[in-house]
Amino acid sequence: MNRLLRARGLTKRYGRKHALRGVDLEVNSGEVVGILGPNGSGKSTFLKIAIGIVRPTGGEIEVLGQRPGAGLRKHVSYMSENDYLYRWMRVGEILEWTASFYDDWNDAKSQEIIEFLGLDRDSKISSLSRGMRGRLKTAIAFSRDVQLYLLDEPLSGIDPASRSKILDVIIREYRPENSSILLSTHLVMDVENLLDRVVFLSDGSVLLQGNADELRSQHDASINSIFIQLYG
């Protein structure tokens, strides 16, 4: 099995407050792993490590066989939690403007998705919904055909409808034998069939991980219910 990310002992602090505090974790090829945990645990924080934001403390950190950087966002597909999307842009726009920075964007897949997605090319962003943004950077995330996948709160202030077709994308794209996700959220009840493994952290610290099956075999519960035992 292919280890496509490897971290050991991460840590992150802004002054005095951790954000990460000492985190292992591993993601290999044709898995989804799941960073869970409430708002402030350390979930984007990992992530933006991973992809080469922001740099750790101490510990380390592999993603694709190199140390995260600039160059690696040419390799990874990463979306944020921020709204990024430039709304004086039209969506036709913003994604020809992002294509020409990847040699891995897929126009055919793009345009798929934009329509099973039911965005409109010549629609403003700023005329969008939260939810039709949303919808948006998925589709801009898996317009691109990478190993791996870092989601960071794909769901969050998401409405039901867009929330559903977010989803369904990621199911319908998500290709095991090609490539691997690691996402981040506090919404599991959406994401449990999805999760091959996961993670959970609380202030920057993991409290439980492991293989999702086994985690439910073991405390005889949903991967959601043993997030509100651990955080309720």
Partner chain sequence: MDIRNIKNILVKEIKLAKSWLIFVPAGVLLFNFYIYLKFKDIPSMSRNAPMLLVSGIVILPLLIIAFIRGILILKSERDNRTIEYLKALPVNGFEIATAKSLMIGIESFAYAATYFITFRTMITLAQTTYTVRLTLWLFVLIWLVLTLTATFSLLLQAVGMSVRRFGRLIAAVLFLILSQAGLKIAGWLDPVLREFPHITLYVVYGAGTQAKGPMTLGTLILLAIYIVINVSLTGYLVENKMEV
Contents of the next structure:
Amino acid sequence: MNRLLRARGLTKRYGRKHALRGVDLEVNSGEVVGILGPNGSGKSTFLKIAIGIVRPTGGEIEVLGQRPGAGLRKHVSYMSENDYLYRWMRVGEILEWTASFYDDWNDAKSQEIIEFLGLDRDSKISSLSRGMRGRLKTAIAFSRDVQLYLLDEPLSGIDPASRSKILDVIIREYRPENSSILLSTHLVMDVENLLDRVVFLSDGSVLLQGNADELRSQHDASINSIFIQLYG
Amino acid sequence: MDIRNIKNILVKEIKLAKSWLIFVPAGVLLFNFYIYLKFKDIPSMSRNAPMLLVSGIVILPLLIIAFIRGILILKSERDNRTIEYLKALPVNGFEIATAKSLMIGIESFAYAATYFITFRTMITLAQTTYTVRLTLWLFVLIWLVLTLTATFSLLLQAVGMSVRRFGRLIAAVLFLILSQAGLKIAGWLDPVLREFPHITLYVVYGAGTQAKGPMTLGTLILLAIYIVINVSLTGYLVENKMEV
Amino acid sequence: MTLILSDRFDENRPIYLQIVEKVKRAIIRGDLKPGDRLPSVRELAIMLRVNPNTVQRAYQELEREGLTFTRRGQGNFVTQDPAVVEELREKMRRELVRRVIQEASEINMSVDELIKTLEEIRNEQAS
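Right, the form predicted alone is done; let's see the coordinates for the form predicted together with the partner chain.
Every chain and every other molecule in the complex is listed next, the one we just looked at coming first.
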């Protein structure tokens, strides 16, 4: 099994506040790993470090055998939890503009996802609802053929119809034979059946991690129930 | 540095900067026209007054606009949260800083060109006894000064966005230190700059009275070097210190 | 296969085992006939909205139990051996009844009483 991401003792401090306190985490090829935890547990910070837009204070991280940076971003797809699209662009415009940066952009796939998600290339992004913008972020992330998708809270703050559509895209576009997904969420119920492995984060530390099915058997409970027990 | 990345970012900047490219030059034009109406009697003024008045009064707003623009071209990305989108693209901070500075350079070019053309036309229209010859070098000088101003404020904005606490205060202190240092260095280098070929930067008033600029090619080179330093420092900050 | 999908998962138990059970029931009911092709891993993952790896694991389990077999490049097929299906049917029947007996014993109900009650209910439903 190929190791795509490996973090050892990853630490991030903002002033005196710790966002991550020595996190060990791995992602192997062909698996969907969920970083679970409430808001502020360090999930987003971890993903931002993995993509290289936040620098760790300590520890090591290697993604696809590289240190995070512009070079790595050519080969990894990232979707932020934030509403970070250029609102003055049209849907088609942001797709084309983003595509111009990548060699692995798959136009046919992009078109298919846009249609599946009911997005109109001529709509202005500023006129889209939050759910639609969430769909667009997903479409952008999956328009590329990469080995690793990093999805930060892909479903949070989004209406149920869009959540369901986004989940469908993730399942449709995920190819275990050549890609992996690392996603963070605090909405465990929605992704319960999607995760191969889970990592529970709390206050920047790993509380519990393991194979989703094994955890279900050990605790005789769903991942969602374990989540509620851990943080309740 | 990947040219393709810089080009792609620049394409986006140009799309968004349309209003800056149209409205600022239009503003300069209107303002110059107003000045022309106001100072039709320039010839009656003392010898150097029209030159100082007109050049000062138009270039100052442009410098302020350039300064504001340098801040906004980065600040707007933070305010709209798009800085994360930009940084998550496979580009590094130096490419972002270069593309934004190129945009600033293009805008400054448009401002300088508008200023240059209208200034000349205005003087010529306003009076008959004076002829004004402005060389290409004056244009380059104005262009570089505007670009330097904007890249400087871009750098200060980058500092403000890279420091977690007291960003604005630190940027303000840096503004004082760096601008003073820039002038000091230019002073020290003066003997060296004098060694460079002189550039004919002159305005001819009527019958052969010249106001010759004390500028050498070295001055332009120094300005260009300052711009490059600003861009590099901005690039460093965006790449290494600016967390989104 | 649509019938398999009708009910939701019990999320407290491994999902792959539940997929295995759903397929088994479909085979016993005859919704899946000997030699029928199972949906591809991807198709079923999309239908059930689960991770393809989970479906893959379920298919491996079915194959290990001899209920399905793979043809290279063509997919997974239901076994054509009637004996295997019959054995499965028998096993599932026994499991069900054992479960019922177990539950009955928890409320001190004997097997005889269980049979009696069963017949009563059958008569009620028939009438």
